[in-house]
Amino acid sequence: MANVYSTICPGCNFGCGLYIRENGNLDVDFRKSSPANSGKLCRFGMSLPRLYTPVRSMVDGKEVELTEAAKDAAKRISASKGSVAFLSFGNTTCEEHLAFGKLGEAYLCTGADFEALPKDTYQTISVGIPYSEIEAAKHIVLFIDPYEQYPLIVRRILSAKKKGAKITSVWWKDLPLADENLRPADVSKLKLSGDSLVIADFHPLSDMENVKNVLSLAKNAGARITFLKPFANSTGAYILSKDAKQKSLVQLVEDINKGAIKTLFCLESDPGEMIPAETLGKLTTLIVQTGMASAITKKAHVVIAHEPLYKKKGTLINNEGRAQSLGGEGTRGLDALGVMAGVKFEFGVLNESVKKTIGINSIDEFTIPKYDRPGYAAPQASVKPVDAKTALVSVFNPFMWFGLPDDNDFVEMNLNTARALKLLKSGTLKIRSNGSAIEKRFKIGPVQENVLLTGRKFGIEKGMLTPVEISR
């Protein structure tokens, strides 16, 4: 007989509801009371069988029980005190949230450089805007390209512009829903005014003078902003920890780099494709708590397997600030969390302090909560232009975030840089960058020239934009 359970896609923030069939293999089925996205469901959504592979917990190569490796992590723990980061991006329950942070205190790091922006601002960036005024807005300004990165909006996107709604781009490329495209560069060009709404996007490696400078544009005019978020609680993980000392990646990165780090415990978070390979060398210990197998969980010292994000118990909040209940029961995750704080943590109690946090009795996800969004200042910024004869460019997906493989495994450049390198169809491109080359296929499409486009890591980058050289 097969178990079913609803839950929510962990390939983004948008939160759209699905079910889980377990029958032998693993098989998605819509959920069309989803208030998120209706039944709809992205390439990566159907894409989820491949997602779950199942893990075990693991101590120094040797295969043992959750509880045994959950001991063993403490005591490196224990051992590392004044040396330990605590990672998690928000891939995991508003209610293990709270506990992680709990446990990770001193050091507690989701990714998000918000001390780089201004206090007032971080309502904003947290949490977004109903779905339903995108659909209502009569001019909508793209930060983003949607369906590279957020394929579910564009359905909301063209609603907008069925009933008479303006799309512009501020994109590398031409999108195929906009009227006007413009290139980053042009962004002087860009007219706002209290009609507009500016979506962008706001993920670890964003740079926050761009982030700013969005936040800036749309203050300045008068128009309402909403930033999309990659995890699948995003939106929970940074309400949760608004009142703890979260440390930036960047600031963890030179925290390993300079030997301040030696342990790092990641709670549902994969470092490796935010934290070059070299950083990572240089831990002592490695410790990653999931319900998924990945290639960081073959490098950790110490694995802590739970049961995967659709069987768990416990709460979501998705990108419109929608609590989500997930449809499973277990909370192993939970009960190793308490194994290493030496506390049991309850379940009932975090959920309550979940509900207390959003202002809600109870969890429906057919209900928005009020949040207090306060006005900010326009915050000063100073983005600067590329100083490089031609960059690559990475627009994060959702397959990049997961490592998992996708079909879209080439570099997208424009006809003329193509032709100037005499390139052959069907053949590779070579790329070199920070002392590393690789060889690539590539795609003819309405790129600005001198700029590639990847929505994979490669591995050279060093950023979000990574001056290259080309050839063939």
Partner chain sequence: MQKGDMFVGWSTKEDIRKRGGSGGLVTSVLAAALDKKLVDAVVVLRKINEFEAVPVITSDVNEVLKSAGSLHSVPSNFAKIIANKNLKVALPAKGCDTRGIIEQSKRNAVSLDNTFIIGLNCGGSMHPSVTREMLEIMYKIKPEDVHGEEIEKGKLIFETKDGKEHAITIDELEEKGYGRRESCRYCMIKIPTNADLACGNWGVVGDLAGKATFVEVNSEKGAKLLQNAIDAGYVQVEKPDEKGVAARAKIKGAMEGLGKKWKDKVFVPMDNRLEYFRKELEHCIDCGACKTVCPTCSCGDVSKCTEYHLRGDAYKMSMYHLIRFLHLADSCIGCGQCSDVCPVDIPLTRLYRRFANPMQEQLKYEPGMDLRKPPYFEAKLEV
Contents of the next structure:
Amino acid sequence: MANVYSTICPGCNFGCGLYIRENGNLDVDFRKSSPANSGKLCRFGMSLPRLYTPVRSMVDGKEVELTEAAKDAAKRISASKGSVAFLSFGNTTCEEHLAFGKLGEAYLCTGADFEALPKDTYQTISVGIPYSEIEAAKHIVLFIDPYEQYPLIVRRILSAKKKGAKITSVWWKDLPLADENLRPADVSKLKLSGDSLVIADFHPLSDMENVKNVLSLAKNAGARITFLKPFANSTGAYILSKDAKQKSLVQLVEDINKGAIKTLFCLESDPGEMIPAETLGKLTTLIVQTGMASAITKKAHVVIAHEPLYKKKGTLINNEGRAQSLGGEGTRGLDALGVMAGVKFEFGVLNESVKKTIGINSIDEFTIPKYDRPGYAAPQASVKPVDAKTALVSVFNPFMWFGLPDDNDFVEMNLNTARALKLLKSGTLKIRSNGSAIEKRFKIGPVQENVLLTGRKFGIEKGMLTPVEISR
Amino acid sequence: MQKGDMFVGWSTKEDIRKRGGSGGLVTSVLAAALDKKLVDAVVVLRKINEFEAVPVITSDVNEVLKSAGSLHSVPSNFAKIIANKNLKVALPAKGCDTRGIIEQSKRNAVSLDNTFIIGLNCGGSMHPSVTREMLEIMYKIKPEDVHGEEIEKGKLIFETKDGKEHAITIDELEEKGYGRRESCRYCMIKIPTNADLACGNWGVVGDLAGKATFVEVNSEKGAKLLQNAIDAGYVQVEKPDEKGVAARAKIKGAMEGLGKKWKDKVFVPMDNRLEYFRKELEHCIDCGACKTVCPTCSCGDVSKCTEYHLRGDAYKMSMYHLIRFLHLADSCIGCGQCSDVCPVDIPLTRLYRRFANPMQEQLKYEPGMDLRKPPYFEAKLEV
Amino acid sequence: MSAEAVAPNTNGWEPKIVAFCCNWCSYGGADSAGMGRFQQPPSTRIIRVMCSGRIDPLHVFNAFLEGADAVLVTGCHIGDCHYVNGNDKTKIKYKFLENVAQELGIEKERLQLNWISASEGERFANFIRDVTAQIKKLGPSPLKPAGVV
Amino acid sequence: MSDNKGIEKPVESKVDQEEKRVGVFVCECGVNIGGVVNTKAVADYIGTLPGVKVTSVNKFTCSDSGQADIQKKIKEYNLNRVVVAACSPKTHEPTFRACIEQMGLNQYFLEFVNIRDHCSWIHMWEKEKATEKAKDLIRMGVERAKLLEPLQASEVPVIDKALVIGAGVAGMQSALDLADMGFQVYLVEKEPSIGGRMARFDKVFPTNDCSICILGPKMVEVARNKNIQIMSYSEVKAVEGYVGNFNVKIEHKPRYLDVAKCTGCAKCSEVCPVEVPYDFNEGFGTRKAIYVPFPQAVPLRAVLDMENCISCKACTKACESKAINYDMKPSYTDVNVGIIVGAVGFKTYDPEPRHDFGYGLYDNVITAMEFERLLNAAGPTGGHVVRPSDCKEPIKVGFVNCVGSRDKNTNIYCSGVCCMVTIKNAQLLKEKRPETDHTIMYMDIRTPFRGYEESYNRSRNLGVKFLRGRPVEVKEDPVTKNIKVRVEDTLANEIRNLEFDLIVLATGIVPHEGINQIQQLLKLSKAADGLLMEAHPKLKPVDTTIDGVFLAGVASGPKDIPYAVSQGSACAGRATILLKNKKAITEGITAVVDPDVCVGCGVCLPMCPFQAIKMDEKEHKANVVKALCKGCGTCVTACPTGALEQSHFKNKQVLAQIKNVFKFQEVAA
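Moving on from the form predicted on its own, please list the structure of the form predicted together with its partner chain.
Now the full complex is given, and it begins with the chain already shown.
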């Protein structure tokens, strides 16, 4: 009958447990005993059947077996020696990441720009705070929109609020759960104390000055801070790459642009969402190893297709540092990496190694690594004020990272802005930026005046914040 | 054997008796149905640990035998698992599972002729997360140390691996916000008379207490199912003790009384209801899980409630929820699944019941209890 | 010209009322009201459907959410339906709508059902006048989004 | 929501993709609109809406010049949607649909906004607010217009053959008219002979012609008509399909004799030893187990009543043409016809169960139908009216009207014909035997049609007494068997105690037992009175809600003979439109199912009064039979998934209107 897999949602690093039922098509089922999420899922988790679209191994558009694709990739990698970059954001298992690290020692990129940050902040950024501590906090300060970006944290914050916590948000719009809503420009009005718990996020497109700023705000007030992250095993990948020579995404883009990197190997990572198309176009070889079809698998010269995440065997570390095991049996990802590395990766061996590196005793959901959280010195930050009259702000969410369409083809804006532009209620808004223009539906919300929020990529964005002109 | 008959029965297989609760009758009836090809498949819970089991459809008798034993902390609903599968299937079902299955059949998604429903008496189930927290805070025991559980005389008892029993009254637990899921507290269907068989330990008295299951035959299909298990040598039955029958009725009455009390307590009349609903729903993130899990909803991925709810609309109330409130006014069975899966902890069942309670009362309609079509589907309403 | 045909006081807030009318009876009733010059407050916007049975709760909810101060569901008198018994089904749907509106705490004046034949122009006008007066007393709908008229 | 929501659905057609170019034409209707609404301000505002390419204000948009303007602008601005803001679509929509269709636009690309009846005429003293309202109404129309989709009224071919069910006078008329127009007709009658009720009447009011004398030739005419195939002693068992192509299964009940061989000589009857009450004579007198229904029967063939047959085979021996066959089984014919006329008749109210006025208790209380047969020269008594208790000819005869009519306890409706039946019956007996004394006890005498009042007057002149009052007590004198009646004469305001030799009850008209079967077979609706429903009581009296099915005669309400005959002809006329054109136009606005979304829950099925939705059991999806759908959209409302949509009134189209009722409050200058 139907195959049921106990698995973890790849939408972000929250570590939500669920079941996937294979039954002709895929169904999501609720794993109520899962400690991170009690079986609850956000709209992305509910969309997983849409995400897991099957993919085939290909070489130059021709279907081949996995081993053959991996062999071909190995050939191309060795032919391009010295100009190969290895990219993995952290959508892999710890075991795969360990194997990947060995493969890509020369030029490894997790997308995170640790180079721009003081070394002593590495661990704080890599491993977050247990969710139970969020529920127990007295004052929570949000530098994210939890509803759009990390929805499963909402109930933890609400639970804290129920117990009397004060919720402050520093965001572009008012959040229903916040008692106090500050705008990013008014961050100086923020009052933090030792009771405060700061929740921010950290991802490849994060503005490092902002990251440094929240780090120093927390440090100066003696507040705790936790960074949420967008990839299923961000925490695991960061811990395991701790000693690797990591290149930042910015560096990678620069290196491709100047021709230093000609071959890019992407492990379960879609750079199409983060690297400009013209940059990707400069590569001579794009190799993608993945478990599901996406826009990038269509562009790749070599596709190495293994099983989707829910069928894999392996360990993930979620944002609170909880080790979780996937319920599948598949290790074809490791097999492929082995072919490329020219060694045979044994799951068992890697698994032991992971446990040792991370400092856990067993692969068990209930094991929280005793990670000694060192202090860090408050870094110097120089946050640039927004100088544009109107700005389009990208609110990164799982749908965006995966390039999965969602019901959000609109911008959210302030009523007064809409009225001043004499917008028609069921009409559209014209948005212009650097010569390109788009027309979008709009939603009226409690947003800062002259700010447009979007949860979808429109193609005119320049990073997180894009100066734009708007009209009817 | 015919509709209305009552028996006390147990499995003839010793290992099942040992593993399953109350004499392992239900497990044996399922296994016999599969063995004797009365059905093509059965639905069972594949147990992962004390707090986790996943419902699976299986044709493997061994899987069925392994599933023996009851779990109070696995509040799943089987209706959607068998919907649109076109299977000849037997399955154990609490009152709410049964109601869900019957509602699915009214929407052409399940054929009752092909579905053998073994009803399980149910005083309520618990959410596993809540149970873990309760164990740590109220019982002061580690969830990992739990070996078994039992409800007896109003007390919830946990047995730890060291063989010790830990008991606290359900009243006390629920006072503190633990214990049964809220929807179970005010549920009024304790003995699933809507299922083909109604099984449970209520009414098993004397020497048999704890070693047998009380069965009531509610339909011809039920008779066929039980007779099959007896004929196949899986099950033995005898006529129940008069005292047992009385005891069972008494427990049922007491449970229903408690349910009524909870109902009155939860659904107190309210002023400024619009603000109440708005507040409760303001954290909704549009995941749609409550619809996906809803055992009475037979819509596919696309439905009116989802298609005409746009994230770009800035309304004071969610169109999605308004349509759901309306569609469920007659059909909500109060199973609590929606509350269980809500990622932002909206007490959805409580909200749906606010609409369903007065409507179902007014229409004299109890969804999932008989084959009457939902009044919303009628061409002319005669109440 | 009817006795009501005197210039009314136009001061103050004018509610916005969405009236769903069936093609055969109540829409005709609204036409008859016009032909008879039965003056009405300019509060109502009529949306025509073929049969009152087509008035989807979806439409009613949408009208409220977009900002309607009241929503009127109208059709042929029972027994006169152009489609045999569409209005019997309207009655059922309306019962459900009423339930949701009531439990939500929306005042009952804001959602009304009326059967009006094509010849009942005066009845239509009186209905609009009555509802408008009731709504003026109640004020704007609590579901009306900010900044919308 | 989550699931499929994000995926952009493939564009349904080019229509969705093309740029919407809307032209808005505001009519001033002389001063009717222009005198109240500032049409220029309205046009200026509407001109700023996205997609509106041109606005135009005309004095009379419906005039030739107004229509020419629309056509000119369609060409000039390459418009693909037209909004006319004027009077009522109920009167003028067809005009403008034709106008834009001439320019090659689909007629459903017109949106009609009513700013006269619904705006200027009802806000005569609030010009500013009326102007604002007109803007709202047109904005709603423009947004809806942009979403309109092209529709084609579809055609279905019509088989030029007809089925007439019931061969009473209405059915026969229908069959004859259709046959005379050249169409083949199957005329199905469940009795062994055609003729229906009228064949049993003695004389028919108000002219008192001999009923069978005028009906007989018509029956023969039917039999002779080569376009009519009579299927007597037959019943319709199944009807499938829809207008244009109904597939009908007809069962021929066994007569137990070969119709082709039987000559109707009735020798078999002579030798048959079994005698049973003669139903044709309302149970008076007897017939044999094998019998010819009545002397004028068409077809003039015997029938063997197997229920009462003792299998003595005397008839087999007597039959010279060897027609008798005891082993006969029912046979079946399948016919395909384009239209169906239902003329299934009625029965008279039966006073037996309730013992109305002593009927069934006292011998000398009989019904008008029984009286009719006693009067008839071919009846059981050779035309001598005698009373059942002693076979004596009665002198004092009392008639009671409205038995089983106009009575809350039985039927509330008036049977329409009983007053005249009673008047006629009293007249006939009085004329035959002037010594008789007649009293008609009535509630009201109703004589609405030609010759009725005259007939009533003639009765009065003949000495028939009319007493306004209803008997309150009816008793039999145990010795004389006379009937003693206590009745209030409401005109004289006194209680009268009368004694009659015979009481005749004018029983009402009630539906036939078979009507339910016919209703189900033809998927018709039934009115509260139990009779079948016409499509519209006034404007479509012989049509039904099912296209291609027509009703004639008493099946759709009490009628007299001329009315029933007219309806028979009317059905033939209505049906000819379809049969002659060989095609039926079905509604362009219908329900449509999106099979990708439908889950086959079946909620829609009971919603449709026209049985237009069928469940495809294999695919587990609902299907709309367009030829049956009338486009009311009720199923669309019930559909929980949104798989059902009503074309031209799609949810998105209606919602676009709703959303545009409102706008953002303007910023104060």
